[in-house]
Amino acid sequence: MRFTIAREKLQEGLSAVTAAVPTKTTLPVLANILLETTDKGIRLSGTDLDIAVSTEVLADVETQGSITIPAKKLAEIARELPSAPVKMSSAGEQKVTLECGRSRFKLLGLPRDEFPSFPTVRFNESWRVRSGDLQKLIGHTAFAASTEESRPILNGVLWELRPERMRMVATNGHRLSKMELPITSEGAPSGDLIVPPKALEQIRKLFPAEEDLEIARGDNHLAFRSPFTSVFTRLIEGPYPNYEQVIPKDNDRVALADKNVLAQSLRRMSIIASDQTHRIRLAFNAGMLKLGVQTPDLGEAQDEVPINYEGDPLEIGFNANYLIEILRYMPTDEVRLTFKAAERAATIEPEGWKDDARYLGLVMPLKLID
């Protein structure tokens, strides 16, 4: 194998695939990237067996071949090389030589045969989605997925694909985030997929917003591809909870608030809140929201935020961190909060959002202790 590549192109390919390479592994070849020559250049691939990324970059190929090379060391070398053409070659399957300017490196690799093969996914029935739309869904929902191992199904993000719309939902059982976008994907099947947030984050970073992605499902994998890059991820198996049952339809107490003012007040109150529950008290009255927190072994704090409020006065408790987090992803300066009672779920939505998307956050209340 022998080829010449611009340092910038090498770095571009490496940055795309190294995120899929595990930092610790008991299988040595997984710490490597697979490097293969193609008709137009080279293909770089990396995997941790849950997520696999493959990307093709332009290079001047003299001799065909393939080898696996330590991903971390190759990325570190590429980052420190001068801005000059990089020549890479390997005479066998165990060693690759890299030359750039006056620098010369030899890295020990592993044979291509040891590298795991990627999942087989057919694209005969696929969805076509604009990357920017997908990034919007991921960016506004994936944060709400659970990180606890007790309910593995909640560690994933539910992605509902329909010919006319797509929706993502994530929850940890205490807070929920849901976004829906209209799409046009004629002839595509309907599908409900539960995708790991780590894979979605790779998708969000890898593909330019203006790019069209083709998406297809295998037996238990999902594949994304553009003209130069492919991503495969293992799906989470099982039925996702019926989230529609949790979203209230009859909340009749409504508050309009400045997102940033409310978030700042919540952050101040959370300093004194319990490290275990992060509980704060919110008292809604016409024109004013009073925030309070009392932690026996620490102290107490109060604050007030002007709001527009319709409905009977209400005192309700929440995990301050959940409210702060959902507010962070609200795309408007003003937010709309709705309530029914102190023991019922509250919703948060962007107020005055001029967008085709529909977005909703939900937080379950905490019992107040007098």
Given for the second form:
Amino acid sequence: MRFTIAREKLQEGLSAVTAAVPTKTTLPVLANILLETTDKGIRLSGTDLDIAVSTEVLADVETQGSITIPAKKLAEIARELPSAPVKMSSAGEQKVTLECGRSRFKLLGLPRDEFPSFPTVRFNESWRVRSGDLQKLIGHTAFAASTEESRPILNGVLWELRPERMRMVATNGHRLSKMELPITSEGAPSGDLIVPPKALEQIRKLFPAEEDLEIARGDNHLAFRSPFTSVFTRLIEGPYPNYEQVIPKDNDRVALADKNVLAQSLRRMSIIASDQTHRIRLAFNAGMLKLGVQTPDLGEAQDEVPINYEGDPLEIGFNANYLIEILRYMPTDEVRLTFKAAERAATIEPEGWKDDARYLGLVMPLKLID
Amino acid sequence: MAESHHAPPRRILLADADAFFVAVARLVDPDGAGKADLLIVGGERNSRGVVCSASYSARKFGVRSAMPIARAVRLCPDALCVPIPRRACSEKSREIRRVLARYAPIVETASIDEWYMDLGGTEDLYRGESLATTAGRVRLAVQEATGLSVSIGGGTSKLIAKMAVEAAKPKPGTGATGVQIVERGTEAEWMRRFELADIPLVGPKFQERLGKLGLRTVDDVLQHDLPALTRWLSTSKREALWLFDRVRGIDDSAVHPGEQAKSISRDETFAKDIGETAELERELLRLATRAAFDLRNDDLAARTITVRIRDFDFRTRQASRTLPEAVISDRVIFATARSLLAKLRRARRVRARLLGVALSSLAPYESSSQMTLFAEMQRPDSDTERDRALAKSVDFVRDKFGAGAIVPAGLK
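Now show me the form predicted together with the partner chain, since the one above was the form predicted alone.
First the chain shown before, then all remaining chains and molecules of the complex.
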């Protein structure tokens, strides 16, 4: 194998794949990336077995071949090289020579056969999605997925693809976030996919917003493809719980509040809230929201936030952190909160959002004990 | 800061509630237990429990703590037997601690009825009064605020305070006043009256090893120098030095503030090694339900559950799991302990001589009551409302009728 590549191109390829390379692994070859020559240049691939990323960059290939080399070291070298053509060649299976200007490196690799093969996914039945739309959905929902191991299904983000819309939903069983966008993806089948948030996060960072992505499903995998880069991720097996059933339709008490003022007050109150439950008490009255917290062995605090509320007075308890977090992702300055009763789900939505997306946050209350 | 060559002597007190469980039982039931001179606390008369504490009069019949109730009743047939008023005991214990904290900057709860107090730096505050005078005032204040009496031992270390408190107890006929302070400089002399077994942390095994060397009393050890002790106690230099210091009344361990136990544990050494997994699980259930009961009695919840097993060949192994939230229920604690036991047994399936369950990462119990979106998705490793209600009812029955009154079906 022998090729010449611009330093910038090498770096571009490396930055795409190294995010998928695990920092700690029991399988040594996973700390390496796979380098293969193609018709137009070279293909770099990295994987941690959950996610695999593969990208092609232009290079001048003299002789074909492939090898795996330590990802971290190669990335560090590429960063420190002068801006000049990089010549790489391999003699035998395990030795790579890299030359750039007057610098010269010899790296030990591992045979190509040891590198895991990527899942096969056929793109004949695929969806086409604009990367920017996907970034928007991921950025507003993935945070709400569960990080606990006890319910694996909730560790994933539900991604519903329909001919005219796509939607992402994530929940940990106590709070939920949901966003929906209109799309046109003609001829594609409907699909419900449960995707690990880590993979979605990679996809959000990897593809430029204006790029169109092709997405296809394999047996247990999902593949994302742009002209030069592919990402594969493991799918979590369903079924996802029936979330639509728990989204309240008859919440008749509505409050409008300034997002930042409310979030600031919640953060102040949460200092005194219990480290275990983060319990705070909200009392909605006409025009005024009273926040209170009382924690045995610590103390108590109260605050007031002017709001637009005309319903019957309502007292309701929450985990302050859930509210603070959802507010952080709300795209508007004003938010709309709806309630039914103290033991029923509350919703939070952006107010006056000029966007064709629809966004909803949902939080289950904490029971208040007197 | 000027260098001080002579730190002021430490001023340590140990307050020990007199016949604590008996006294609390009398307080909560003035017409029954309150009037019984012969009183045994631990369980109902015909229960299978053990004696937790007995009144001084009942002790004269030979009744001792940890003795089965049935045997205690045979020794002292006229005694009134009552269950441990656990909640009242926890409350009274906290009340006493609060009083002590008014007098000492640092109070360490050593057990439900024993507290170390470090009065370091209070010399000026108490205008140079003697430690005995301060101890006397503390004693009166506790009596007045809680209706319970404490005896107080004191001196320059925790060891000396502990070794003095027994002599402070106002038992009939001893002439003790409830306060015993060992003056500075007389510690070594004070220690000479004791057997090594009286020193805290000198357990049965250590006693046996010392006995083989002909060392039974403090005086026995005082005759030998450190090199000789080190040679004999070949296990470690530290152990020899530790003993060398203790018999001279030297102990520089600090009084640690804080009132919570770091862990609650129950273990059992079997009369005969157990090889059957089913039988071990039954023992585990017994231990887990007891530990969970103790946990709830202290109004605590635990996040970490540990199972410890000692194989027939004395190899000790343990496995732990930390749950996403603190729990109190028998169900979750046992289910977690059981899967840990299964893990230990998968690694090595041999006869076991000891099994233990420990609950740690303790925090004051708070019912979180976070409501969930999906009813069917209640986490298997967290308490449900039903678990909590069940635990409360079970504890109520046990408080009223004794620990053996209600047990899991698997233990019948």
